[in-house]
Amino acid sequence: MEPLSWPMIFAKMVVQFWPVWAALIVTVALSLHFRRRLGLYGKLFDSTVGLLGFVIVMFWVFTALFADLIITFDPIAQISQMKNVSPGTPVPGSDQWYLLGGDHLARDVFSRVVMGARRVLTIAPAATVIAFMVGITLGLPAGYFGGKLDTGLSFIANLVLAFPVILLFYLLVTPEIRQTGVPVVLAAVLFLFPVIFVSVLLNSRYFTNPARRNLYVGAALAVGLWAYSGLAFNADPTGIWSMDPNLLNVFVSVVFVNAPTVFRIVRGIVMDLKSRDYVAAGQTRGEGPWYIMLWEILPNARGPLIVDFCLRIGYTTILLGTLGFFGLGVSPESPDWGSTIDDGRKLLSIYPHPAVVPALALMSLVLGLNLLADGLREESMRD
């Protein structure tokens, strides 16, 4: 077979993600048709700048569910006379091109493109909300109570945001300090806030109906402790909670490092918002400080951190992006693009495209996140 053109790898590739193209056309279309009862989601589709993002976004948020039908070749297999070869050259005995080449170890850069969206979106949304869950669980109590309660985490927090971040996050996710564990004792403490967090919240919603109650805060717990067994201590005996001990460390760092952040906001909003209206009729009606916070308050602080929430995503792509660079990532061979680049760049003078594929992937996400972000703070202002 004969190389391809540039225009026939391009037409190649958009067929490749037919399955993309598919969900994003009926994603946008669902949400443009129903936008008036959608809520700050549904004002998001008024924004060009919003809905450039969105889009953005869904594409490699698709392209990682879809990954396994969009890849042409194992991300992490290799084929001999496929070394460095250049974009559009057929693989022998195939039928098959490697659309963008291969890398130095003779592995297809399309297909460890596309599967490393998938390892970027499994790790950063995941952290990003249990990171929140930890902020705002403890930044609730801290603004509404104030005093010595604010006072103890506030320096917490502080202690935590005086270390540069890189720094941190590299000490944090080193092979020798696991050895250490550190990363376990972490994850005992921070995984424990998601359960926290879901049972205060049913428990306040539900205080007045003991048996709605008691049914959804024993199956919240139950659910929430099994997983956390397993998460955090590998002790799930069916294996279907279970974290591999590098994604661990990279995993517990995330959520560490945007934790004391998301805390800051919380705090800093609730302090504003308490002194509402809206918060002094919950009061006067005799509901509980949690019931007030996290029903009263909480939704009503919504838009900024929705808006900080896909800021604080690409803020953590960028950052998995890093540690891979440094060869901190979650394995040697793994097809996370920070892993992807770093093996590339080796040779970028000569063969750049191993490396300059996954940057772009890498700018395009956190651009499309940063896009989202705008669009949304637009209408959260609005609203």
Given for the second form:
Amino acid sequence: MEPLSWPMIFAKMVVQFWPVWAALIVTVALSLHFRRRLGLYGKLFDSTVGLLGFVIVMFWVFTALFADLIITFDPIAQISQMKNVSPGTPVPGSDQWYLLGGDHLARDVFSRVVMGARRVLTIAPAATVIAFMVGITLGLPAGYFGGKLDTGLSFIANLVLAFPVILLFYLLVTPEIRQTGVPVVLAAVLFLFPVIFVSVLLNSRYFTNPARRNLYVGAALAVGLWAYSGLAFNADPTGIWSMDPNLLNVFVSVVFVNAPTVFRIVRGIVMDLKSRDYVAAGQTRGEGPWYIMLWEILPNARGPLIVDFCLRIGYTTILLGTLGFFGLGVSPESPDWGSTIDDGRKLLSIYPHPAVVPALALMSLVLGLNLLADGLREESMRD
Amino acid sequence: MLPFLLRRVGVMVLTALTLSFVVFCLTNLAPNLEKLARTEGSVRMSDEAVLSWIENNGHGGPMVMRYGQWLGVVPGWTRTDAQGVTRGRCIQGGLTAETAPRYCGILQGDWGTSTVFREPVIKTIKDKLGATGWLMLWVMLVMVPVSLIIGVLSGMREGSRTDRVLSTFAIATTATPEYVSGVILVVVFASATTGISPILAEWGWISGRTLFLGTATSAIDQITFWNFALPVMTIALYGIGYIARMTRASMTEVMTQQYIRTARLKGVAFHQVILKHALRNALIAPFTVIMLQFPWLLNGVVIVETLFNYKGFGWTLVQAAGNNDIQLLLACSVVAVFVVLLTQLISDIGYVFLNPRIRLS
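Having looked at the form predicted on its own, could you now put up the form predicted in complex with its partner chain?
And the full complex, kicking off with our chain again.
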């Protein structure tokens, strides 16, 4: 078979991504049709920047979802003649090509980037969600009550923020530190916050109706503690919730780096909002402080928080890439973009494609998230 | 002003002590010490031998005491072995047990010895910080003016075409971390097979094989445009977008103020309004942002020095961490944390100086 030319490579890739295009068309068409009923999400489609960002982000989300259908080769399979081959080289003994060439271990770059999307897009949003839960659970009382609690929590947050991120990673994500169990302790503390957050949220809403409260809080606690035991201590008897110790280490450090910034943002917003009339009205009605914080203040703070959430997923993606770039906490087989860039950079000036492809992928995803955040900010300010 | 300053410095010292203690604990964990024993002693040591090596070299005892010794507020350890030879933390460099000082920690200027570079840590740090200082200087010289100009240009007429183009550029650069932009810049400008270098070489415009050098190793001896442009650009690009966006936000806010309209109505030319009235107030917020950008620059420095093999502070940090060089890693951490805290302090003080509306409370 002949090597492919660049237009042919792009054509082949477009065909290979067909499930993504189909899903994108359906999503955008449905959203455009019902956009007047969809609130802030619908308004996003009024701004060009927001729409562009949304499409880029959804492209990668669908790529991660349908990765198994898109890849042309096993992302860790090595085909010996294909070492560092240039894009579009046919694979002997099959009717396929290495669309974006082979890397230094003769693996298919295209399939690895597609599989890498799945890895990046599971860790980054999940870590951001946990960081937000930690930040919100601590930031609300710090901003609302102030005083000693605020001083103490702010001091701790500033401590973490004064660490250069890269140094923290070098201290926290090492094989030695896993032996000492520090990541498990951190996980035990950080993963507790989502459980606390959901329980307090439901309790403060339904405590006037004990029957429903017991049902909801009980269910939340049961599921939460089940997941907690599995994720933090790997002690889930059914084995549904579990996390590879390597991954746990990376995950916990990323949450740990992000949570203090979220804390500061939430605290600032709460300090601003707590002097509003509706808070005073709630206090006069005799509502409890947690009800006011979680059901009066938090919904009104959602605008800046949603925008920051998008930006923070992008930032977390960058952090995960940094970890991969320094080879921290990932297995050499892992197709995640950061470690692929690191593998490729050694032969960068001779064979650029193994490093450039994941680099462009990472850049486009973060760019999409930034544009999405910009669109959301513009639209939410019009309210 | 003085009480404010004193309180800030007090919090800073407290933060520095806490952070250095945390770093000390994390670098002196038992597995790290065992690894150190095996590299310094012998790889085939039995587990008991490792434990006694750790004990005999002053790494035993409670963590707080060891931290105190390292800091220089607790007397250094001494130990007399079976032959009657006394060894100790402070007994080194020709000193005997009698002449050696009792305290030798970082407060006395003794930072220990690096196990990777086989020289005093203080010397390594000084050399490498000098190298990184040049990198930082050039980054600042490129980044600050470019980002301020972009921010002011796009902020002075919000929504114009200039604004759209420059804002898009700014968003794109904030989405490009150093390890991505570095890779792309090398491929475009410093690869003999791809990018623009082969074309330029074919036309005979450049004498070498590539336009820029893909490594900055030679920049340690002599900095030239050709070996330093890519590392500097890589770090600066990421910061430019962020500072430009902050400047733009602050500039658009200033441009809606009453006094700008008054000046315009009075007949002052547009460029005069920008230069004389708007800039002064619009540049307060970016000042803080630039100072707070330093911690992130440190991040960029580590990535870029690794990518371009420039043997500065960031490269040293990676070497220290990768080779379990406890003393050097500790010193690097202290320097890094100190830089971060110092820039925070400067940004706070500068903000108060620049903006008289801020009341000291």
